[in-house]
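Just one chain is shown here, as structure tokens, and it is the form predicted on its own.
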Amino acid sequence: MTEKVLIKRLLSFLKPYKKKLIFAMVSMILVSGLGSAQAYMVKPLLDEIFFKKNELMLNLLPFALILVFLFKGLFYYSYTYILDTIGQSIIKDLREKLFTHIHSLPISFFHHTPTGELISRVINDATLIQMAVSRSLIGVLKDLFQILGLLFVVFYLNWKLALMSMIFLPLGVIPVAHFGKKFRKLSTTNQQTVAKVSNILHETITGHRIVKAFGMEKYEIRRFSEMVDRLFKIIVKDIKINSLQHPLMELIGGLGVAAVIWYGGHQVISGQSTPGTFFSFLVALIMIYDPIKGVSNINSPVQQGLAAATRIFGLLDVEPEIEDKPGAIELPPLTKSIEFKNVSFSYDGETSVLKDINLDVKAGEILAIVGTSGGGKTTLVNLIPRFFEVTNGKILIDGHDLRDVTMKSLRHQLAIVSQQTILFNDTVKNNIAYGDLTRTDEEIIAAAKAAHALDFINELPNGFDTIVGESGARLSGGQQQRLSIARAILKNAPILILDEATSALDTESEREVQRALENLMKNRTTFVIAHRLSTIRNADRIIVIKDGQIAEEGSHDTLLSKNGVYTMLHQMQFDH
């Protein structure tokens, strides 16, 4: 993506704030004009007051100077306040857009994109863009207005001297351009390293139990330290270049001022110019070099912002692989069946995880899915909510192809309870009501009771208002799972997916959860992935998945009599 395209896309975020921006720019121009007036006022100060002893000018000039400072201060406050507000509005808009876009992407995207990298883009990169847009790019405009105003003053005062001093201005552009490329490259590396630091932080904090259990604290500390050290070295390089840029600009400015003093001083001595004109010119020239240095200082954050923009727009440009097709309809409530017709699926487009699956599940039926690990059980049920798109074939609900209905209406009819319980760092009440926070307390309590969770909830310090901690860390595994079941009960969806919902629990917790699941499965079309075969004896039908295909199908007793894969799995669990 070219720099021109990046800047154009960045500036598009300013469109909603166009009126405020115009007011800020007018204030900016007035500040620059009043700054130029301050430089010009040196001429009457010296010529009229100190040399001509003009008493009227002595009385008027201080009053005029106060007014200039007053209005300059007011306009300065206006544009800085507005620009900073716009900058914060941009960062808010950008973060909301990123968050919305991330949640529009399919599950496959999260399989190959580290969480820390996404967090880094939403937090760090968005902040760098805000600095580039609200402070730096707009700061360039402010400095340009100031340069133009002061150039008018110096040319008005002495055009010959002005032309001579302008020789040094192009020299200031050389370090700006040279260092700009270095800043951009360093910033890109910096942000990539920050993302890696964020990822290590996220992994080790969320996986702290495993780190401690395997005694890997020193290893993780060393890994983190190495990454932080790499980040430190990149930042030091940036500081080195930034520190070198300033004295170079000072030197170029100093050369210009020295030349002006030498040439202008000769003009004053020879009588071609007055001391007031000369000193007014000198003040204006010194003031010109200040915004030029400002432009050079802005160079680093602008390049950082452009590098951040490349990464953010790269994420925003990722097209969702799964989305509603034009004209998608609302899916009516399930009444007949869910059909898999010649369904095949591949994650990478090469190796098939599921091959030619044909399955007809009647409304209200409990279908158990068993098989060895890696056979494709979870992948099969993940195709129903369109977490992944079928590679070949189709899935029909009451004859409607899932690709022809809206994802919202499809997922509205689904409830999922998985082995990996997902709870949020919120209250018990809000975790149960997740999906519809308008549900009444009576409905939430009833769902908790049906999930056999009411007793332990009432024993919590604040009952339903107790914060459960990140991923439900303050609850046991069985308690977490029962909250997850209560959430599914409250949703009251006609289709239920249970993905090894009890496999991680101890025997006592499993009994409680199993009773809760029996309440949940009543009058629902249920897909049960089970590791423990004892939990699916009462299923209406069992299918055995092996190497991505349905190897066997039937009731528990029928499958045992076949002496096939199911019998082998059964013997592995029960015949010791």
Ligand SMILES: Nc1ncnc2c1ncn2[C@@H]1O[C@H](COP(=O)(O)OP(=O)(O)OP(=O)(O)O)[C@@H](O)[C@H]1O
The other form holds:
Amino acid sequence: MTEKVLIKRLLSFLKPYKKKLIFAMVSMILVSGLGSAQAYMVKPLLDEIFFKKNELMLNLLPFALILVFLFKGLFYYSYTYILDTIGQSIIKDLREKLFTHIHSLPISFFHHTPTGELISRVINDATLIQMAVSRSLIGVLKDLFQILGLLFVVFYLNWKLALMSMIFLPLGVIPVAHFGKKFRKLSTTNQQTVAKVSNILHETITGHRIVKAFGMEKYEIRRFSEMVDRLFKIIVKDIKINSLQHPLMELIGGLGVAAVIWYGGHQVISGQSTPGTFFSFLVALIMIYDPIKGVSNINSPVQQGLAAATRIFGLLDVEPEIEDKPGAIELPPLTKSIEFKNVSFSYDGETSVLKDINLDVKAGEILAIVGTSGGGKTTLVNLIPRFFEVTNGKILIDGHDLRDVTMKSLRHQLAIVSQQTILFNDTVKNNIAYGDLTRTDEEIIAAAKAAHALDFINELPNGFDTIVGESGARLSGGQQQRLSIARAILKNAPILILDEATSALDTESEREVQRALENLMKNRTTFVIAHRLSTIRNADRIIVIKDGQIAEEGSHDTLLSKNGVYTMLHQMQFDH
Ligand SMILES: Nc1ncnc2c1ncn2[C@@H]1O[C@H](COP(=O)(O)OP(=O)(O)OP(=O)(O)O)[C@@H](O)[C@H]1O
Ligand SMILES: [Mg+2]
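Show the form predicted in complex with the named molecule, please, the one above being the form predicted on its own.
Below is the entire complex, every chain and molecule, led by the chain shown above.
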């Protein structure tokens, strides 16, 4: 992305605040005008009051000065207030936009983007952009107005002297241009390192138990320290450049002032100019220094902001999950069957994880999927909610290709208990009702009961209002699983996908939950994946997946008589 495109895109975030911006800008111009007036007032102060002893001026000038300060203060307040509010609005807009976008991205995106990096985008980069846009790009306008106002005063007072003092101004451009590139490069490495720091944080804090269990604290601390140390060095480099910029600018300013004193002093002594003009000139010149410094200082934040914008736009430009096809229809409730026709799938476009799957599941059927680990069972069921798109072939529900129906209507018909239970740091109640927070307490309790979760929930300190901790950390694995099952029961969808839904339960609770699930499976179409073959005895049909293919298919008894993979799996579990 070129700088021009980047800035254009950045400025588009300001569009909604156009009116406020104009108001702020007018206030800025007024502040600059009044600031310049203050410098000019030094002239009558000296010439009229001190040299000519003009009493009228003596009475008028302090009064005028108070007014100038008053109005300057008012306008200053209004523009800083407006600009900072706009800045914060930009952060808010950006964060909302990023969050919405992140949740529109395909699952595969998350497989190759570390969480810490995404968090860093939303938290840090959004702030950097705000600094660049509201503080610097707009803030610099104020400085430019102020410079213009003061230049006007300076030239008005004594244009020859003004021209002479300007000789040194172009020198100021050199350090600004020189440091610009460095800042941008530094900012990029800086943010990359910040993202890495967030990643380590995220990984080790969520995985703190494993860190402890494996005694890896020292290793993780070293890894973290190295990263923080790298960050420190980058920031020190930034500080170095930044602090060098200031004295360089000051030196150049000093040269200008020295020249003015020398030449202007001569003019006053020879009577060509008055002391008032000279001092007023000097004050204006010194006052110019601040806004010039401001202009030269925007380099670092603007470069940082541009680098942040490149990263944020990079993320925003990642294509969202395949949207609904134009003209996609609402999927009517399942009545006939779910068919896999020559379905193949590959995660990376190279190795096929599923090969030529043909499967016809009738409405109301319970299909069990078994097979060796890594065979492709989870992948197979993940194709139904379109978490991933088939690479070849198609999946049809009642004859409708999944790609021709709306994502919403499709997922509405599915209830999923996934292999990894996913709970949010919220109450038990909200975790069960996730997806439909309008459910009544009675419905939620009934679902918990059916999932055999009621007993343990009632024993929790706050019952249904207990916060379960991050990812359900305060619950046992089996309890987490029962909450996920309750969630699926509550959703009451016609198609049910259970991926190792009871794997974390003991035999006793499993039997009970199994009974609840059997109730649930009635009048539903179910895909149930289980390693424990005892849990799938009552399936209508069993398919055995091996190396991405359906190796065997049939009822429990027919499969046993085949003496194939199923028999082998069965023997491993029951013949000890
Ligand atoms: N996101 C992914 N990217 C690339 N490859 C993947 C991804 N997820 C799974 N795989 C690969 O796809 C294959 C099938 O995985 P899948 O999770 O479907 O197996 P499974 O039959 O469910 O195994 P298990 O019984 O252990 O749950 C495995 O070889 C796995 O390494
Ligand atoms: Mg699996």
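Keep in mind that this is a model prediction, so the values were computed, not measured. We call the rigid core the largest set of C-alpha positions that still match within 1.5 Å between the two forms. Positions refer to the first chain, counted from 1.
Residue displacement note: residue 520 has its CA displaced by at least 2 Å between these two forms (rigid core superposed).
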